[in-house]
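Next up is one chain by itself, shown in structure tokens, the form predicted on its own.
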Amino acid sequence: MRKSIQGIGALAALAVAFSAFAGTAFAGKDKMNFGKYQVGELRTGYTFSTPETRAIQDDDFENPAFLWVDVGEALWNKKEGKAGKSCASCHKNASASMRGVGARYPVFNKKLGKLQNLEQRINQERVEKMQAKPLKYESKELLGLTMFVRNQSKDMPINVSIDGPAAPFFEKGKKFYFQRRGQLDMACANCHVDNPGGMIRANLLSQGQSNGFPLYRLKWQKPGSLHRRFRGCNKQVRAKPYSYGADEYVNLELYVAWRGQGLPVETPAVRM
């Protein structure tokens, strides 16, 4: 087992080695002008894209991810639960109503004393002032919901509160993204911090910001939310994940967001 334990830490210092030498060479693309997905030294994962990707992204028609919008708008509109509400209802016209509020998003939520996430506040609408059951974490519905009020604050600059009372909820999500942690002894910062644009196996490594969430992953065949992708990382240090809106996860979530200030609202990005 010690045996074993030790060559899963040498093949990580390996993969890092590697990732700081693909690095370099990939900073020729650095010098490339990204537009408004670049805003000075960040970097959306768009421009980690294969050029096949970004245009798949850049056509709303061969975006496969306006399925699940489309699905969100139309839960926008349909009433539901014992109060006969839809979100219409309260919320009139999402493009008017709804714009700027994916960009600020997790915020402080006063009545539950902690953050809260554009999923979660969903949730809680639908149950307090629709009178209708939550929808499950990664289901068609609550992307598909996610995404459209998200897409409402499409190129918008991620403009997220860190001070206050959220404060707290912020230094514990910073003080995650640097903890090293799973059998490979790694930290998020280890990729995104230290190694953007290198190689990790056949993986390569962005900046790891959150401006497109929730989106479609070719790899996944299907839009995945920040929290999947939270999940996956953690597996990937063979560390135990946390479940879909663990308080972790959603300080996290704060932390990452901030990292990226300034940046578009890609929702919904496209991404290997």
Contents of the next structure:
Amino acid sequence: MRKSIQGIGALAALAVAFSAFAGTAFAGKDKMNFGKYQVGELRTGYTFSTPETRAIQDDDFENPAFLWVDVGEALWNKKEGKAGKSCASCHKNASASMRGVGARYPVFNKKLGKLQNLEQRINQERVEKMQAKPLKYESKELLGLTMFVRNQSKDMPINVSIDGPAAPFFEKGKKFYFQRRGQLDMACANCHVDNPGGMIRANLLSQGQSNGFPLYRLKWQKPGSLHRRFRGCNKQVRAKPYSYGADEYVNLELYVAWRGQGLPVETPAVRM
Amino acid sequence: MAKARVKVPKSVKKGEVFQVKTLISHKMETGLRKNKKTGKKIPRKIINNFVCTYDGKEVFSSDWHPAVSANPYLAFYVKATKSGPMNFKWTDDDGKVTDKSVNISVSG
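Following the display of the form predicted on its own, present the structure of the form predicted together with its partner chain.
The next block holds the full complex; its first chain is the one shown before.
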């Protein structure tokens, strides 16, 4: 009897020691002060980047994404379409009118009866108000304009609404996030909830926060949208990706944004 | 597509060594990649030469090769001599030249 109690005691001690070890191992990595890039337990992809990659993002001049932001700014002021209007005709100065917009998207759109992300909103405005052609998803123009608009909310905390009419779409997004898929049978959560800070083959896993999108990815050698990232993740688990702007991804976008509620908007971020 | 950005200090003192930052938007196609659908090689198209002139002299130049990333960023240091334009020239494989000029104001 005594012996078995000792045995249990030893086992318990071992468990404590193990968790303490795991704890310190992780905490050791986390000792750095990440400033605004860490809010409580939430850490942006910036904190998982190498110092070299961070340096590129820290300097707005060196950050190549700003070449695209410049394209977006030019488009903001460019008159297009039959109505003879530009974005600026109605919204004037983007630094005032667009401040905060990037932090609250995607939002529920009454007219569509579903969620709408920033890219889709820009195109809706172009078609309805400017009577211009919509911009192609992932094109230089749409990426540039989206980055320009979202950049106006830089450093503002992500603040998406998940209640009211958005609630059912949030639930769908959440379900997608925890749904295992593909030949590798993996859900978003298997990597980004269970293993942030760990390695997946040669790559360091982050928490998968979306606050920096659209961002410049060194691997892509250009900026990309959040949907491009989703498609990439889906392909890596050998699942069939959805198309750009698909409802499934917009719902997921809301859930992922909500996971990072409170993190600062970093657009345009730079990542590996 | 090629669009260049240059950053220099607003004003510098004579004799001071200052940093010049440059960034240009360019695909820098290496010539080693294949088109996934057709299997054909994508022809090389990179910026192969960069020259900076200041005060009538070439102060910095470099030859670039296919390992340079897209949208190349380059920073270097120049000693201030006198006020005047600083010219930058990026030359493409096909001979296309992108020019940019900024004014350097030197005090003292």
